[in-house]
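In structure tokens, one chain follows: the form predicted on its own.
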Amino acid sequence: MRIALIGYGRMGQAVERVATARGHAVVGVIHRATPRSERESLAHAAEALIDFSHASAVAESVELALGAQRPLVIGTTGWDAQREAIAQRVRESGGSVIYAPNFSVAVQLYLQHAAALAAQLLRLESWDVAIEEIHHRGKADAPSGTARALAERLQRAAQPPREAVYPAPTEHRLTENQFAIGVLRLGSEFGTHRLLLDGPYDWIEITHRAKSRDGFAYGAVRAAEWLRRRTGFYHFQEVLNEILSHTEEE
């Protein structure tokens, strides 16, 4: 498969490594300063586009993919406010997009099972919950997309309902129906997420820590392989089982 990269930061470079190792070819890189004609040429030369650039560029990346009739994988975070409008645009145009705040297969399974465990325990009396995430000091958004995704799952699953709070209040205490998201920015940390559960007799801590960026890249490349002959607007989690059972046709 021929892949064009949108953005060539540390994640774009990881995608290139993983894609090449899986037998794909990166036909070019689209940067912020790439002229429109060159962007369109690269998009048409590719069989899929993978975007790890910046939230401000997502709408433009979608239009590029729709114009070239190419599938697009979006690993960029921070564009949640545009999601519904972009989803409608993609569906109306017969386009192909798959997105996730985190393309790590392990993280997606972590989100699913950690939230389910928390929801069960929070039905019992005297259980409390919090989320902590740690990333490198250059990360622009906070909390991370993964922490937000975990918080959203908890808010949907917890009974009685609980509200995620970030940052923690400084002039009053958390109410009984709130839980805090803690954020640290430190050095070159790839990404650590912790779900903390405190009960009257037990303490449970469920942690996912990324060893490199290649795990995120691997999931994005697998998503692109799956998306090639499909149309629609998908979240990685929704189709993860299909993706993992998919065998790329030569």
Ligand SMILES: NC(=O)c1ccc[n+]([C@@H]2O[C@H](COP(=O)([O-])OP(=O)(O)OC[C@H]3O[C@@H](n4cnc5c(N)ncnc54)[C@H](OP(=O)(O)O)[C@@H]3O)[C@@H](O)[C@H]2O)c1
Contents of the next structure:
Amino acid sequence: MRIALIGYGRMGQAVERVATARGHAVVGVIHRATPRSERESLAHAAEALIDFSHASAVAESVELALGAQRPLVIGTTGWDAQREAIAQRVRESGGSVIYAPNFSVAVQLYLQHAAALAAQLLRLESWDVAIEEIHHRGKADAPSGTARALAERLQRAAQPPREAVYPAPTEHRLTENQFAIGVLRLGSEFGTHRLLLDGPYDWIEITHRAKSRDGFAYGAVRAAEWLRRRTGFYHFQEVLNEILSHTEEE
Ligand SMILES: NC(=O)c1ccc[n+]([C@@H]2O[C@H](COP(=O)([O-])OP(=O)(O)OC[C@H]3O[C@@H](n4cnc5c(N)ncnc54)[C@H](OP(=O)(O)O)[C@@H]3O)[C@@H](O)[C@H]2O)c1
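Please give the other form, namely the form predicted in complex with this ligand, since only the form predicted on its own has been shown so far.
And the full complex, kicking off with our chain again.
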């Protein structure tokens, strides 16, 4: 498959490495300063676009992909407020887009199981929950897309309902129905997420720690392969089911 990358930072380079190893060709890179005409011709020359850039670029990437009628994988985070409007625009235009705040297969499973465990424990008396994420200094958004996704799942699953709070309040207490998201920025950390559960007799911590960026890149490339013959706005869950059933796309 011929792939065009939007953004060529830490993740763009990891995607190039993984895509090449899977037999694909990166036919070009769209940088912040790439002129519109060049973006369009690159999009037409590619069979799929993969965006790991900046939240401010996502709407433009979607329009580029819709205009060229090419599938688009979005790994960029920090654009949650636009997500519903963009998903609707893609569906109405017959485009193909897949988004995940975290394309690691292990993280997707982590999210499912961690949220399910938390939902069960939070039904018991006196259990409390918090989320902590640690990323490298260069990360542009906070909390991470993955921490937000975990928080969303907890908010949906917890009974009685709980609301995620970031940053934690400094001049008053958390209320009974709130929980905190903690954020650390440190060195070159690829990404650590920790779910903390505090009960009257027990403490549970479930941690995912990425050992490199290649796991995210692998998921994004698999998503591009999966998206080729589909239209709609998708989340990584559908690709995950296919990866877990061990079927490879031709
Ligand atoms: N979904 C996942 O699995 C996953 C995993 C890791 C990271 N991420 C997310 O992916 C994004 C990129 O992460 P990263 O670590 O690769 O960041 P990075 O190293 O800062 O790279 C981002 C690149 O995008 C470029 N860029 C910025 N605006 C652009 C535009 N309008 N058009 C084209 N390129 C543009 C930047 O160029 P300049 O240097 O000129 O600004 C930079 O080269 C972030 O949102 C991050 O949270 C997602």
